[in-house]
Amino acid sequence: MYDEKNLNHEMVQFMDQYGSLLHDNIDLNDSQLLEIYNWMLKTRLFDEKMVRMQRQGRIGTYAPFSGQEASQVGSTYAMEKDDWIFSSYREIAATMVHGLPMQQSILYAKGHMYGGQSPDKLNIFPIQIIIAGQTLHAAGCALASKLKGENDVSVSYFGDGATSEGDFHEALNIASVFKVPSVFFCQNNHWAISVPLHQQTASQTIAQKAIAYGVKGVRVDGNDVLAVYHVMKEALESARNGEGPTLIEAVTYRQGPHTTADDPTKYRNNDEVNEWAKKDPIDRFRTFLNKRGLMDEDKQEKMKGIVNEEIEKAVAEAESTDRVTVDKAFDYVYDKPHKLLLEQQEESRQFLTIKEGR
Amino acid sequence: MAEMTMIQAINQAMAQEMERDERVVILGQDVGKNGGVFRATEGLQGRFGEERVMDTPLAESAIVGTSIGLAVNSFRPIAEIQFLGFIYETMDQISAQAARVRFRSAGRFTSPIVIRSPYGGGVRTPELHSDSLEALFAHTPGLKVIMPSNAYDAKGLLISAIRDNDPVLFLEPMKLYRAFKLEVPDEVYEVPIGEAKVVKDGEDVTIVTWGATVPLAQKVAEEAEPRNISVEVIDLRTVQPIDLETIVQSVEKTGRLIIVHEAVKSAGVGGEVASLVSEYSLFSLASPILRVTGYDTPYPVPSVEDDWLPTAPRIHAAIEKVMEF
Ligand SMILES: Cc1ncc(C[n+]2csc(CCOP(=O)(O)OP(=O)(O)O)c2C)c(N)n1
């Protein structure tokens, strides 16, 4: 008999809730620690800015990630430059740490035609809207790296809800059978829109889903950036060593609404939100840095100032980017558009109305 | 009788059918406490309980596939797919499974399910939320495809769909969910599946359209009036099966046909309508049949979607063209 109760559900932690270190072997130096903190602060302030911009009608529907910075920044910070990211709409912090320019994310949120066009040579696939679709692409990309004898790892990011889709299961399975260099990084933020985790899955953990596929499963405190970093580092190494994929479950929390179009008060109670606010990943890491003498009020304020400037600059750049008209949409349907499509493109030009303020 | 938005009418249709027939159950993502992302199922879980209004895990293929099983075993499921672009996830369960149960079992088993989904553009959604994919399903034998354009029809058609013994795809234009109100009778009534409606009489040109573009076509028809062009507008209401008689009757009167739809042009339902008219009524045509549709690109980003969707100027230009031919 297989006993679900005897599975090892240990959760990896490096810092406790009060920023005290539980492990003495962190292999990050002071400047790296500060760099990680800088990313967390920057992406938090960016996220808040985006929500305000949405309220002002300057961008479209937006999916906030506040609360998930440790999971995103910690995991991506562990990656090598040429590793691949296949993400969904909520992994903006992860893609930024990996090198996606901030104004690119703003363009995307503005519904700009080139919002999905990441810089050449940056191994970031466009944002996936279809839940779990990207897990298969990452598996395939990892297979390619293996076949080509290259060292890159393909990482897919997804939520707890995604683990209910067939694609997720098919991806884990095929990645494991082919033993590809891939990491499946689940941000278990406890909610898939209004559906809580316990209604999403009857498994005790998401990490344990790895067992059925012959994949390593790890459960990590997703609000503990040091733990996430180390767990990810290990998974990437193991992938590079030909040991196949790892499924990481980062246990974290979506502090805001699912998107700017969602009202979480309809389904979520405030006690829970407040409980998790106490576990805020940025507060925790700041306390840790304070204790190490790496951070204080002054430094924090200074860092904030610089970061805010950077954000404002990116916003200004994105907002001054030329608008594109619909006839450009035809350029990206086929390698070479066929005759009837070109006719439609011509027609679209005749009817172009340039709108102000978009 | 009360004035209602389309979303309210849809909610009432489901509530009344659940009241009347306890085999009717609802399943989908966020349909419970949240009442659906558009509030179509608002209040229904509170009223009928978690066993009749079920929040499912995030798995479209599972939602439709289990609906088939429920239906085979005596329930009448209404499955909600949150946005039509996510229906690709369940193509197999709809087209290769639900639609073929009757045929495959030579009539022994049937699949009386309704799959509801919001569709259509003009509301600035992210990618894959706005696509009009009716043609994919109109091409599936065994499935009915309904696309209402107002609150009155939506209620009556949804009730018909729930009572229908075949699988029905019920596509709701999200742009029209709250766009305007109509008088909707409190009592339960059916609008028959497969019957189009002439929503404006005219003599010179017929416009056939459905769902989201119906109000647009009506507006264009009114704008054409002062220029002495009399446009007849037909709301198809059901794109599978198509009400051939209503269309042919109209084209025989006007001699000109324009088809307006949001879906991309190639291989769409518009092509089907044009083809039927040329089969059944070629010699009543005084000009070529024209289509004003979405372009043959993926549904584009919000900043350009208004210029991608069929617009009044494009329909007017088509009217000029058929009138001058
Ligand atoms: C295939 C598919 N079904 C439904 C949706 C609508 N939808 C968008 S996000 C979401 C919840 C996703 O939850 P989860 O996977 O936990 O990720 P999170 O949003 O919490 O990061 C749903 C149902 C979608 N985008 N794709």
Second form
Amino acid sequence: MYDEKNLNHEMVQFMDQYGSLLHDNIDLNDSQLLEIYNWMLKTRLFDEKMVRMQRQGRIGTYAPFSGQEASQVGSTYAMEKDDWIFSSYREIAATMVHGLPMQQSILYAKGHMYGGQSPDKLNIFPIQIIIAGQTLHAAGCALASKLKGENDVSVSYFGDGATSEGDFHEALNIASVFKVPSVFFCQNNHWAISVPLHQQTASQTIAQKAIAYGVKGVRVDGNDVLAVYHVMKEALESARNGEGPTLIEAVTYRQGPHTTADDPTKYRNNDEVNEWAKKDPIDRFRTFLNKRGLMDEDKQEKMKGIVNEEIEKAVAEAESTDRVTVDKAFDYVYDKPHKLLLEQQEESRQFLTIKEGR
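Next up, can you give the form predicted alone of this protein, since the form predicted together with the partner chain came first?
For this one, just the chain is written down, with no partner chains and no other molecules.
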């Protein structure tokens, strides 16, 4: 019988809060470290830009991810190009690192029909809105990969709130039973909209939920990008070696609201927010790079300038993209349309013709 109070899932850390290394065994060179920092900075500035654009009425409701860059960038940086990502609406940084053009994310936020389409040969499943639904998709894709003898791993990203959904438990169960090549990556940002973690689950950690399904569970400091990278690397190798799935709990914090339609001051206090601000993942990693002589104020400003230009260019391209007609929506339901769908498309055309007096 398990004793809930004695379950041991120590938090994996490579850097402390002040950017000092706790381990010497990092296997990333200087160029890779700077590339990771560039991604973290780029996605932070992108996130801030999107929030401003939403306030200006230029995009729809938006789910900010500032504070979670280390979890997303560190984990995706460890993946291979052929690995699959199954994400929710808050994993924009992860999808960008895996190859999704910035412009595509902006189109999605604008509600453009093409915003939800992944470019060809990019293994990113469309964004999932239903909480935890993507965990089942990842388990299914991983099973298919195993049956086909492929070498890719399916990674599902979700928040702590998703672990209170049935889909999460069903996905872990089926993935474990069939030992499929998958990683379940939970960003525990402590709040499921306005519900705190302790009101969602009585478990001491999310990582320990892995025990019930016979899979490996790991708890990592989600604001420590080096720790996240190494934990993810091990989980991916384990999956590729036929050892089955891993559940990773990245302990992090959502600095902003759940979405731009939300006011977090109604349900959480400033002390908590300020405490987590001291653990900002980008500040911590920049301090680490400073100590290694890889970053200084001039380099930082130069990098910010380049990134801001890239963001503005992507925004301009997205905002100049032509709107599509309702008629086009029927072209993306199935690979090949069936008779009923074609009939509906024709009815739609006739309706719009009458409505527009053509």
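Numbering follows the first chain given and starts at 1. In this text, the rigid core denotes the largest set of C-alpha atoms whose superposition between the two forms falls within 1.5 Å. Note that this is a predicted model, so its numbers are computed, not measured.
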Q.
Tell me whether residue 16 is among the residues that move between the two forms (Cα shift of 2 angstroms or more, core superposed).
A. no
**Q.** C-alpha of residue 333 off by 2 Å or more between the two forms on rigid core
**A.** yes
Q. Cα shift of residue 345 between the two forms after core superposition, in Å?
A. 3.8
